[in-house]
Every structure is written in C-alpha cells, then in structure tokens.
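The data below hold one chain only, encoded as structure tokens and taken in the form predicted on its own.
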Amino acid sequence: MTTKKSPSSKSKPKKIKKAVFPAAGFGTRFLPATKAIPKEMLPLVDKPLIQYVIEEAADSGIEEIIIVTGMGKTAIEDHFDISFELESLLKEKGKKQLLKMIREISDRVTYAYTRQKQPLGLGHAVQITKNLVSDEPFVVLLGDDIIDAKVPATKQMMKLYNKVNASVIAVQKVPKNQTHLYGVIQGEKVGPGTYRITDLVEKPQKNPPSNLAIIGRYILTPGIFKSLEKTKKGRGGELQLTDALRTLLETEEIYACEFEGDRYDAGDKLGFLKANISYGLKHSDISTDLKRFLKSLKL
C-alpha cells in the first residue's frame, strides 16, 4: 500500500516560475473562423484571448511560459514576438502608448514553444513539456476560461500551493445539469473555499460525486508526468490530464481552490460573446456608447 505525502512531511514549496500553455487545438467550435486564424488568437475586445491568461501568469509571478503549439499557429508565435517593422512605424508617429502595450508582454516573461504533432489531449499536450518543465512544480492554464478577478486566479492558487505544497486545482460550483461537460472532483473540505481530493472523474454521465468543475487552471507537482506514463489514453482516445490526476492521487495530496472571479468559457460561442460585452463595459474607449448600444436595443 501506497503512503500519500503530507504537507507535513514535504520541505519547504519550490517557487513556481512557469506555466504551460495548451494551444494546440483547431478550434472547430468557431468554425469557419478558426480555419486560418487561432482560436487563442480570437480578440476579446483589443486583445487576443490567449495575452488575458498570459498577463494573469505574469502578475502572479510567472517568469517563462511555455506554449504547445500544432500546425497553423504561428501567429501566437508572431504576436509575442518582437515586431520592429511596427515598432519603428509607432516611434516615428510618437504613439508612445501603443508602442508600450505591444512590448509589455513580451517583455514581462520569456517563452518556449514545443509543438504537439497530433491532437491526443490535453495529458498529452502536458506530457510533452516535460523536458522543458524539468524537476519543478509548474501551472497549466487555459485559454478558453477566462477569469476576471481582483486577485488573479492563479495567484489565488499560489497561496494555497504555498500551504499545502501539494498539486492545486482550480474548482468552481456549476449547475448538476452541466457536470457533464466536466470534470469533477470528489473531495473534504479543509478550509473557506478549499477542498483535500479524494477523487475526480472526467465528464461523468450520470451521478456527479459533486458539483464542484475543474476549470482551466492547474498546478502541479513533477509526479505528473510519471502518472501521465503510467495513464492509458481515455474519452476520445485521448490522453486525459484527468485520468493522470487519479493515478497522482494514489501517492501525492491533491487540493481544489474554488477561486474568487468572474469566469468565461471564451471557448464557447455565447461565453465568448459574454466575455466581449463584459470586458467591453470596464473598457475606457468604448464603455459610454457600449452601455448607450445595450440600452438601445429592444429585446
């Protein structure tokens, strides 16, 4: 029998300086958009969705990010990047603001980029940054969720992490008619909206063991990847980042921080829209005339 580590036994938590960045999908749910442009590329009113989730890495302190990128997306490439064609342009028309915004995020972190051959999911599209990753706790974050928060999620995360020094994921309360479209976690509660795992499930069917979602942000410990080696492909026929969480379970503690923030399934057409309408309100340019058009209209 297996004995799980306590927070007891551990030394000290090992700073978390990178995050992964799963972007290898095609998109098919924003066809035919998304046949030649990312969908992490995709704007949430001036920005592209994938520098939200990047910003939210390097205010809670990230200093590489790694990005699994497949075929067609060069354009995440490009756009972290430095660009001096553009640069050049901006400093001879003095828009000294704009020329700030585009280098701040490239400036803040560096990147790594690896590509993902084949669509085998999401384990898989974490198993492969393991030489890049090397012996370090490191977070995984989604494009597709976005979380408008005081504290950014990831940070919220980092707290709990620096506690527990134990794997971390992300949770929040969804409706029992949606569970299936997630997955779940089993599991004690410990603290204000802070749960010990006891099990998860991909996607259940049928009997939920809770209505508490995984969402896009994760925090992990190295012993990912020997779970992900010992994990059989899944739903899909796909490696299932899920599935390795229950085989990390057996040796090492899991934890579930149900964050404070406003999330948006950005990979989802009305959560998208939802996302645009919201930030597009707290947007100094446009909020006057955006509340004046919502108003305006006669639903």
The other form holds:
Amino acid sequence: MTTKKSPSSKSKPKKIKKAVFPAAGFGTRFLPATKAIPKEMLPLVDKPLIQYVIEEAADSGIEEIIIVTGMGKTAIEDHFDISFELESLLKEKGKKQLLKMIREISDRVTYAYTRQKQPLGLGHAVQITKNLVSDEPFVVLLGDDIIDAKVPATKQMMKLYNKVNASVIAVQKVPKNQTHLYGVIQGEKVGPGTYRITDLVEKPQKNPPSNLAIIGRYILTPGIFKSLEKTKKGRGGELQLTDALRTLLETEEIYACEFEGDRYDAGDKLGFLKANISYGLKHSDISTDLKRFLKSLKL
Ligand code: G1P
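What would the structure be for the form predicted together with 1-O-phosphono-alpha-D-glucopyranose (G1P), given that what you showed me was the form predicted on its own?
Then the entire complex follows, led off by the chain already shown.
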C-alpha cells in the first residue's frame, strides 16, 4: 500500500509561474460562428474570451502562458503578438489609450504554444505540455469558464495551495440535475469552502457523489504527468483529466476550493449571452445605455 504524501511531510510550496490553457477544441456548441473563428476569440463585450482568462492568470502572478492550440487557431497567436501595422496606425492617429490597451496583455507575460494534433481529451491536452511545464506545479485554466471575482479565482486557489502544498481544484455547488455535465468531487470539509478530496467522477450519469462540480481551474503538482501516463481512456473515449486526478489521489492529497465569484459557462450559448450582459452592464462605455435598453424590453 502506498502512503499519501501529507502536506506536513513536504517542503515549502514552490512558486507557481506557469499556466496551461487548453484551446484546441472545435467549439461545436457555437457552430456556425466557430467554423472559421476559434471559440476562444469570441468577444465578451470588447475582448476575446481567452484574454479574460489570461488576465486572471497574470493578475494571480503567473508569468508564463502555455496555450495548447490546434488546426484553425492561429488567430489566438496573432492576438497575443505585436501587430506593427496596427500599432503604427494608432500612433499616427494619436490613439495612445488604444495602443496601450492592445499592447498590455502581450507585454505582461510570455507565451509558448504547442499543438494538440488530435482531439484526444483534456487530459491529453495537459499531457502534451509536460516538457514545457517540466518539474513544477502549474495551473490549468479552461477558457469556457469565465469567473468574475474581486480576488481572481486562481489567486484564491493559490492561497489554499500555499497552505496545503498539494493540488487544488476549483469547485462550485450546482443543482443536482446538472451534475452530469461536470466532473464531481466527493470531499471532506476541512475549512470554510475547503475540502480534502476523497474521490472524483467525470460527468456522473447517476448517483453523483455530491453537488460540488469541478470548474475549469486546476492547480496541479507535476505528479499529474505520471498519473496521466497511467490513466486509461475514459468518457467519450478521451483521456480525462478527472480520471488522472483520481489516479493522483492514490499517492497525493488533493484539495478543492469553493471560490468566491460569479462563474459563467461561456462555452454555452446562454452562458455566453449572460456573461455579455453582465460584463456589458459593468462596462463604462455602454452600461447606462445597455441598462436603458434592457428595461425597454418589458419582458
Ligand atoms: C471539463 C472537465 C469537467 C469540468 C468542466 C468544467 O469538461 O472534463 O470535469 O467539470 O470542464 O468546465 P468539458 O466542459 O470540457 O466537457
């Protein structure tokens, strides 16, 4: 029998500097909009979805961004690159504010890209970043989950990571009739909004172990790579990250963090529209007019 590494038996937690963004999916839930445009580039008011998630990572102290792309995703690379033509045009026209805005996210962090050649699952997308991540803890952020929070969700999770020195997964309570859409954890409450995970199941079709659903933020120890190697294909014939975490649980403790903030499933039409309305109502350029328009609808 293997004994789990307890937090106290481990040394000081290593600083988390890298974040992985799986972005190779086809975005079928958004067809035909996503036939020629990556779903990660769909705008939430005036910024592409992926930029919100990268800003969350940067605001949490992440320095290196690793994006897993695929066929038809070059717009993502272009977005985070410098566009000399656009910049010289903005300079010429004296649009300093816009110039600063488009440059900021390119300059704040470094970017590396790797391609997932086949849609073999979220676990596989993480697995192929092994050499880029190397032997360090890292974060995985899913662009479909947009989290509006005072303290960035990733930062809230890092606080717990620094205490427990183990993998930490974001969770949120969902209605029981929605648990089949998520990875679901079973855990023992060890503090406010904090659980020590005892089991995890990917999209349980019946008997979910709880109503705590996994949301797309994971702080992972490098041990996950060994677990991914040992894990067999799961739901949908894909290598599931949830299944690899279950394997990791055999040797390491894993915690769950019920973060504070509003989460939108921007990978879904309704969630995407809700996010646009909510972020629009907070946007200084349009909030007053949008509010007036929504009131005028008299639904
Ligand atoms: C993925 C994970 C699932 C998690 C979800 C969060 O599923 O496999 O465990 O609950 O993200 O958004 P997907 O929504 O990509 O099918």
